[in-house]
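One chain is shown next in structure tokens, namely the form predicted on its own.
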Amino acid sequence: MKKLAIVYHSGYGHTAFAAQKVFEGAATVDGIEAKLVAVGGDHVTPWEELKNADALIFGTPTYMGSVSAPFKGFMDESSKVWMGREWKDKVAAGFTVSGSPSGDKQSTLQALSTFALQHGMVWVGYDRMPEVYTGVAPENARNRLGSFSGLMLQAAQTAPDQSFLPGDLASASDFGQRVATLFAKKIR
């Protein structure tokens, strides 16, 4: 089995639900061994358990423009990781949740994306086309907000469960499997 943790910063709980959805997607791919990863606050960064893995996902808010504080803190001590190279040629992606349909959402995107290429990993970013084109109704659409470097979701300021439209919920669940099958196919 191959190994993909889905390494998420939470606030509020909604980018850990979202994350939930990332997870079960990866999940339903043969040959994959999915693993939630909680960052910052309390918890403590698993370094050796990340070595290992094949592949990562990256998750957090969209704070003020870009992670958020906890996931900034993440990326800034993965430095002995990036000096040893440990994660050079793994598959990474990320997603995030705001709760904006924008957001800012693509300035943190784009700073996830620079943080895995920096660390020599490979980008992969969401190719399912925005489903609003072809009638689908909004709040059914998979890759509703149009992104195509990450995985967007908005979050309204309710329960995590009952924050996430359908189609955003199945966008995750999609993102997951995308990268899993992708991951699986790098590894073949």
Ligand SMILES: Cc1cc2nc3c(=O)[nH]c(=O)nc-3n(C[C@H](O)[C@H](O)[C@H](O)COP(=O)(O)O)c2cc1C
Second form
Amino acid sequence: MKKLAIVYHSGYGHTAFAAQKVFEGAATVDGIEAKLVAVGGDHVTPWEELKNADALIFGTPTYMGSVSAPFKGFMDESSKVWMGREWKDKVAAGFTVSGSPSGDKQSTLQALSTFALQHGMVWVGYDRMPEVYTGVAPENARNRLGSFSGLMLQAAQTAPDQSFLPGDLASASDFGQRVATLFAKKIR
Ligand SMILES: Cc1cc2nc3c(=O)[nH]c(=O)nc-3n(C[C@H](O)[C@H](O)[C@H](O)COP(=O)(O)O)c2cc1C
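To test you: the structure above is the form predicted on its own. What is the structure of the form predicted together with this ligand?
Starting with the chain above, the whole complex follows.
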């Protein structure tokens, strides 16, 4: 089995809820062992586990137009890993959750992709054609927000399990499956 870790921070549970869906999608792919790894706050980052993973999907809420401060803390702490090139050639991808349809999530994805590329990782985007183009109602459409450099999700200011449109949740598992599938191809 090849290992894929979904490394995320969530202040109020929405990104954690989305991460679970990404995990569920990745776990459907044969030969992939997916795992959720929370970072920031009280969580101790399992650096050795991340070193042993073959692919990392990063997830963070968008706070003030960028990654959350706890996730940035994780990024900065990874400088020792960077120095040792421990993540070089691993597959990387990213997703972000915010309250507004835009919310400046692009800045967050740029921060995540730059981070991965600094580590020498291979950045994978989201290939799904926005399904609104094919007549799917916006609430059910995958890639509703039309982002290709990574997955963008919007969450209402309600309880995490009530805050996402069905299409956004489907996007999250679709994205996890896509990254895991590409990764599975890369290693074969
Ligand atoms: C400090 C802070 C800053 C935020 N900044 C943005 C923002 O720049 N754009 C946006 O659309 N939403 C913003 N939001 C809303 C969050 O992105 C949204 O509530 C998200 O679902 C939170 O995810 P979480 O529950 O995983 O922390 C912000 C929320 C907080 C608490």
